[in-house]
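First comes one chain, alone, set out as structure tokens in the form predicted alone.
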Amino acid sequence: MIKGIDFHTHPLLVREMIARHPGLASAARETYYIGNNFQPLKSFLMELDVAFLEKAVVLPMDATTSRGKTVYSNEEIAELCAMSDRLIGFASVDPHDAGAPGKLTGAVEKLGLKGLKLAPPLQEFEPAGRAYYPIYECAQGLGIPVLFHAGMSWEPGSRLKYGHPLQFEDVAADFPKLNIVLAHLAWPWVTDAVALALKYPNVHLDTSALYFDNPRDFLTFAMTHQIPLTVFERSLRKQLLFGSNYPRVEIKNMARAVRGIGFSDECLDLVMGLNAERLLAGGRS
């Protein structure tokens, strides 16, 4: 088994960053409602070790307009990534900010960030709105993937309608060279998300979904009952990426669930790392 990449983590517990930027503590508690104890960065890296993973994508969130705060700025993500070469930083921009494309360009070209994270329910915007197209055009030109929160959203005040996978169809159709990743299998709308990925080869899904029970039982339900596993194995093997949603879920538990669901070794290599490597390098399916 190759060592792979966790494509969906939130560095909300890193004690060294909390010490440098105390505002990150309240942002994590009040925006993401994470109650875990803060831990040294080595604990995060040990999570990767026990899951037999080499690297993790770390995600910020710019919710300045909708929530009046960021949960990690792009500069803070770059600062965190400078602490370990096992971390891959993504940028976030406020979609309501007319200067968002320029800020995204700076985050990629000056800070070295490798992708864009947007969360329509938390940032309160409809992904297909034409006002946001300059952001997608910018990301497409930069050759970076865009990871969207899709599906269920727990945050108080957020609206589920913004996370429905069909909200992303116009974006996928109008930006065919833009690699789009819909997080959380867009659960509970897994069927719609799979249909979108089957139709649009630039649409990908990540496994960072857990809304009841445990990762094994949840993914068994979503990926063998809601949708037959053979659909992922045979038709979407190059469009599925491993993601844990750490720290809401321990990385090792999600990795064990994905590895144990019944994929072939060849498919697992793609899901656990090769697909992520291709997207981070600007590749297509």
Given for the second form:
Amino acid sequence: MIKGIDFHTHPLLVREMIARHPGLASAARETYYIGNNFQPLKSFLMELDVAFLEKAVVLPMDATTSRGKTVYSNEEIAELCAMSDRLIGFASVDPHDAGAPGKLTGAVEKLGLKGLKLAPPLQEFEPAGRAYYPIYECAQGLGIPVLFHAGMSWEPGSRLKYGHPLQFEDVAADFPKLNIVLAHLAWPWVTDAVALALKYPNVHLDTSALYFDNPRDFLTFAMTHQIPLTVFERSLRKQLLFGSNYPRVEIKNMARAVRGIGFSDECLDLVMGLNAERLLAGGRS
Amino acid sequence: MIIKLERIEVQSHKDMEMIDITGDVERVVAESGAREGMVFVLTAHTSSGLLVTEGIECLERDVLAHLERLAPKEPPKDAGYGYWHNRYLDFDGRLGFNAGDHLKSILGGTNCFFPIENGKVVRGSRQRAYFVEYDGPLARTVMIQVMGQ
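Right, the form predicted alone is done; let's see the coordinates for the form predicted together with the partner chain.
Zooming out: every chain and molecule, the one shown earlier first.
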């Protein structure tokens, strides 16, 4: 078994960071509505151990215009990553900020962040809007992947329409060298997301989807009933990445669900880590 | 009358784990100054437990395995039942799919107590106090309260 990567975690509960930046506590509660107890960083790292994973991508969110706050700034993500070499920091920028490309460049070149996270429903923007193309142009030039929230959003006030997979088609078509990851299998629009990934090799999906039942039963529904598992195994094995959406879902539970769904060992190695490694290195599927 | 409440943090390292906290209970009693009385121990979390049993690894494994059989994290696909708890909990911002862990907590218990005599915890020679993790790894809080004189 390879040492894998969780491509989708939110470090909302890390007690050491909240002690340094108390505003993170209310931001996590009020923006993500997460009610779990705050935990020492070692609990997060042990979550990875229990799931047999080596590293995790940690995601910030810049919702300055839409919500008046960031939930982890890029600087705070870099500060967190300095606490453990098992954490891979992504940047976020406010898409409504004309200075976003410059801030993204700084986050990558000065802070060492490895990708970009955008959440159109939370940040309230249409991803295909031409006003946001300079951000994608910048990310493509930097050689970093862009992880988009796609599919349903729980947060009150967010609009589902901004997360529909077809919102991302223009971006995929107009930036063919930009690696795009649609999070959460874009559920409930899994069929549309799969269509996009089949058509555009630069479109990837992450597994961080749980909207009812438990991870095992939900993923069985989404990845074997909504779409046959063979489609993922045969056609999209290099475009599917493991993600948990921690702390909405414990890493151990999502990892057990993905490993148990019926993939071949070769496919699992790709999904659980090799695809993420390739994207983080700027490679294509 | 002495009443002392101490909260200790117990860090679990696994999904399910039994952690011997007898030493913490004895320390709190010793530091309280109580010569006669009782000590109560309670976990603060509903997917964890407190129980008293013999302190040997084989039995720890059997306790956890038996509780998992009684209240599995995921019922077998052919079990014919599911958990009502598997739904979105808006107050938590997430789904609650750990009903099995809550049920284990109920089955195994969430508290224990020991008498205090001559300033010492009175327990059977093989009895140990365990914090039991059913949904770790997590940093957990256990309350230990001494009441005595």
